[in-house]
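Presented below, as structure tokens, is a lone chain in the form predicted alone.
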Amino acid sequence: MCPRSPARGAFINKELSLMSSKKPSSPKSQMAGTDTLDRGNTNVKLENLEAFRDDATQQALRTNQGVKIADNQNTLKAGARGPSLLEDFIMREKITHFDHERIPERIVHARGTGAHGYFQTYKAHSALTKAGFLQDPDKKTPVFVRFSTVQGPRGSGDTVRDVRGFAVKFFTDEGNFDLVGNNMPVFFIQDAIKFPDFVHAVKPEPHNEMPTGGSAHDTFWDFVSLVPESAHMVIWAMSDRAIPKSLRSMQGFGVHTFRFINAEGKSHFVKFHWRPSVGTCSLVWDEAQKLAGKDTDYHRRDLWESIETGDYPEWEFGVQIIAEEDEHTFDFDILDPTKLIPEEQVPITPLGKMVLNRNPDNFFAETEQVAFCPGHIVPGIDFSNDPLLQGRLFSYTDTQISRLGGPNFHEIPINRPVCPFSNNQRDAQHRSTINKGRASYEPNSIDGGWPKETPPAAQDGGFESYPERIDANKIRQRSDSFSDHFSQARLFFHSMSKHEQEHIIAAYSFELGKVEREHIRARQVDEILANIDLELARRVAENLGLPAPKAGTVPARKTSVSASPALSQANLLPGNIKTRKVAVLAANGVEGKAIEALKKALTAQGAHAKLLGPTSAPVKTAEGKLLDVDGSMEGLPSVAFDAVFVPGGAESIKALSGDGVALHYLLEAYKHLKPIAVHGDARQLLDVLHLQVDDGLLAIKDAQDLKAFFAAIAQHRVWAREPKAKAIPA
């Protein structure tokens, strides 16, 4: 065996299941931690995982048969000069390998990213569940998260007004759980057999190609306007939510109805639930729009840079919890993907927390490969008749088979599961597994009937559907309990606060100002945003310059929940400011005790600052002190930032009076409604830019007293402000 090889042994389930020995490849690695699993006899270490990574570090160069090679520069030639020869078995590996690097790209989902961490839950939630996850609040359960845009493919943007995936793989100790989902609660469709439409209508338009990452073009607007059902999923893509501040602050949803089994057998309807520690917060659409420019990658970057800084992403897990017997008690079928189940009626369960500690080691091969199932379930959770959700049990299967080269792609690192797992599967594409015996179905005598089934009744017993009873005919039909298309549409709206529904307002009006046929415009205005609300329909026919309509076309429905602030994430702040990133502005001449009482005030609230200068040269202080720079103000941009603070300084804000970009810097702040705040000698900045004070531009006398402006770094956004700064040029 050659040094570079994994171990034969991580090939082999039995083998990999009991090896603990091999340690961590990088510091790294050990941040998910070594707790041990129990699984009967067997102790199986979360080290296991890291069983497949690879550290070249002072090693050889050698082939990927294990042939050290001499010359990694040269191709063997016939002379110095000469023709290039075929028996090069070195140049010919290397470059066959990189021919065939790529994969296909998942065709919604392609721009993701992603991180490693753990669950761990509060308490047994025994009466709730069998799953074991669930147990034991000293376990720590291993998972892998990817976070993705829809639309658009791997090269496009992060921050398009887009849905984003949440796709949380468990590793636990009964199998692998996979909770596909998103971070809006419903979808656009009911059934899963308009998927293929729904994709279809938002995908570029195919005779160009355009417009990559995002809707605003006539077949998706064709398509919703048409199918009243996408009504409630569409306002939520036209809200905030759409444009995240990041991917640490966004809530994440399972869309469907499950069940929880208990041993006992008894089943709950639930719905998933995660809800970030930093509060839920978005951008504001130029912001958006800006820095789809100005930096492509922002919420990868923002993900990557706060797990190696030690700020870890973190998300309460929940749910809701519908007893069988109240089923049917709402004014919606809890079985429809299009609805949520406000909290005002099923307030959420907390179940525990999930922590993203430690980033990949290499992007290929753990977040692209990484394959997610909804129909990835361990006993204690099973499925509902929601028949979306029926059609992504096959879909997502079929999908990873055809991406990922067959049906062995659980063998790959990333997917495989912690526990042993052992059955007559066999062969295939990429089989990596070796599989010792010669009996390759159940039942058989040759070796000695292994694997065998497990009865769910035995201790640690297989899994066991829910014997939910149906009596019914076969056919194809939507269920009344799915007609009302309209009321949780409404609903949002009417939760939202004044400012999202102004956005609400500009993103219906912006996209389907990009829609070139107007009969497509109109029936939206007229056939879904007036059965939602008239006055939202109003304003967004003015700002097409269509006549506004009179009255829906389908009589409002009277609903037990009118309102629901949860909803809005004006709720969602977290009442401090722990990770927000500050941009301080300076140049030489700068007050350098404002500086270090600013770093020092945000390092106690768990926030930074990060000093820009005209350059990346350092710059002077006042006192005569060198003071190193992260960057400069035109690479690290303003809406990179959660709040600007200028320290006083007669010479810096001399040379910023007179520098475009510092002063567009804190124009472009003022226009996105960020926090700013003025020390000293910089409050001469507001009159050169014709601004004034408000709850978020504030003048500090002393550089102690950053109170107010930490408040208002709290709130996220002046949102008082936003009539004013429209009129900042962008």
Ligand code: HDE
Contents of the next structure:
Amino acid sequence: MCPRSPARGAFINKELSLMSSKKPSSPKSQMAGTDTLDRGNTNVKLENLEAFRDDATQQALRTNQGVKIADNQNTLKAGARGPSLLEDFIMREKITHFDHERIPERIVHARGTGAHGYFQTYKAHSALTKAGFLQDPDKKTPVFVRFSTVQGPRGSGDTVRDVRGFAVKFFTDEGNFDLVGNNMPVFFIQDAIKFPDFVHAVKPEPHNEMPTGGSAHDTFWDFVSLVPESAHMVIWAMSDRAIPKSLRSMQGFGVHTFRFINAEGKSHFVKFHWRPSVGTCSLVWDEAQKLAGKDTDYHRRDLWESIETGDYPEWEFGVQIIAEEDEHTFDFDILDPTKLIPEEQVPITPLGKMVLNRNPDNFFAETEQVAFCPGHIVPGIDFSNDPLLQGRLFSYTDTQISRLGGPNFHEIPINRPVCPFSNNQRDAQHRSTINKGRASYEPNSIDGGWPKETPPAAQDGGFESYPERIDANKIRQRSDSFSDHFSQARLFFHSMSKHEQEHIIAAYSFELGKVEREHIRARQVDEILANIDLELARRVAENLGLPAPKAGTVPARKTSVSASPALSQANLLPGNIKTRKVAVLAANGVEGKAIEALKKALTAQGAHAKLLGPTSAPVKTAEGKLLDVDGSMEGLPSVAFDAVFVPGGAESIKALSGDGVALHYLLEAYKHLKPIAVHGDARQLLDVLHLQVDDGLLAIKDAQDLKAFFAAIAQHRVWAREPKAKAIPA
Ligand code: HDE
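Output the structure of the form predicted in complex with the named molecule; the preceding block shows the form predicted alone.
Full complex below, order starting with the chain above.
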């Protein structure tokens, strides 16, 4: 048996039991490397349990060979002013390592951020699946999650219009299960063989490498306008879902149909879903664009800070379940990844919850080196014949070989299973396991025949594929059941609220407006949009100066569901203000009591306030107290907050009325449809800005009277204000 990863498993499970016993007073206390855990009767240092997690505290600086370094400031030279000597192994080792610090980025999903956490099942789901991590409600299965954008490179902006990756690695006792999904339930293409074409089209154009992080360019629209199967996913990408407010407010989807297999070998088809506890909501377009410049790291910062402050992001994990015998009862094929199953038709069965509660110690070692693969599954889960999924099963392992430098990427700490993984695979680049024994083949009699196969069993058995019967010709063909490309795009559009539909029209108009070739714009309008909805096509055509199409090019099909309220984000808010962030604008002379009242009320609701001044210097209250600010209005712009509060205080309001940054702050928040409360004298600011009160722009007399303000924040944005806000300068 080889010495592998039980250490890591022990570490994570121990850490989780520590976390579950009580919420630590300081989130920092969860960091590895410094704590001592009670492990049975002995106290064991965490760093001893996980040797590869390096904590340099109290350690001497050494070379990679372990030699202590006496001088890390000067190269070895022939005399103080003489040439450097090749002999300097310390300098050469350091520079050589530095020269190779960058590895190839992911071809797609290069920009990402990750976090650790756990998954806990609500109960035993044994009737559905024998997967061990879905049986014991007392068990916490460690997870690592990586969220990403698709198009842009590693350094691109977080808030660009794009699909988001939502990849979860479950470190189960039966091996790793990777659920490599997205924040949208469908995909652009139906067959894996088209993926390189699609990615080449959406990536920056080859001649000038533009645009970074966006799809508003000719090659993308050329491809999708020629490939009608993309229509459904493209309308999702033109919707608010493509500009999520935060990573923790995104739904996640497995996209493909998978199978659950129970101990009796019975199979059900399932679709995987993640539903965030803070609700699902988005930025507005102007805000997303500004954030891409003002805070490129907006999403990763939000995730990081939420975890550091103890607002642990949480999702409910659920499945839509389809009995084997119901496979063909839908208007579409459940193997077609461009289709979703409306929740009104098959509701989601909740299975458990996932909590993210620990930030990585090292971005590169964990977030960059984590290697997901849809082919990493455990007994109790199996694939369907979705032709996109089938191709993905090959692609991910293959890509890790060039990205991570060889086939041993499973040995990198973040990828190691927490259960043993002995086998006869040997050698290759970066091998770190030191295999004992002489037999690296099976069967063998030299090493007692080990490691041996495990027959399938109800629990803890070897993996067995579902014995689906296949009787078919070898053929390159798309099934006829995959041929309806527009009904679900229409379903999506018709399920949106009015303001969401307007955003979709605006997004198509913006993106196609950037397309240089008129025939591409026209093809998208006439051959795609007109088949989705004529009014959508007419409005976009009008914005592009094109003739409005009079009819679609293919007859509309009859479907059994014409609207799915579950698709509209207007229906996906939790009705509370937990974890929302309010900016408080103040200058010298502010009413300190109003700030205190707001902070107290927000804390009671699980929300947060940040005090912002004209500069980063403390502000003096009307009561004569010095208050530290969290930052300046310029440094923490309105785009980084959910709402704005301006406390009264004659002197403070006078100063803010003449401060262009403060006035712009309010105007921008207004334009981005954010709730704003002006208290006492602060009402004067509305006159200065020529703004009128509305459902979310509230003038309050008493700083205790925050009910309407909080109700507006719980609605996320003041959508009714949108037509008026359009007149406000961007
Ligand atoms: Fe991926 N995809 N993909 N993809 N994908 C990659 O794997 C690929 C698809 C998704 O945070 C790559 O390690 C093919 C659908 C996520 O590390 C690569 C096809 C869905 C991530 C790859 C698809 C996804 C990737 C690039 C069509 C949603 C980031 C680097 C057959 C269900 C995972 C890597 C992370 C990453 C191939 C389509 C999600 C090249 C061939 C559909 C979340 O292997």
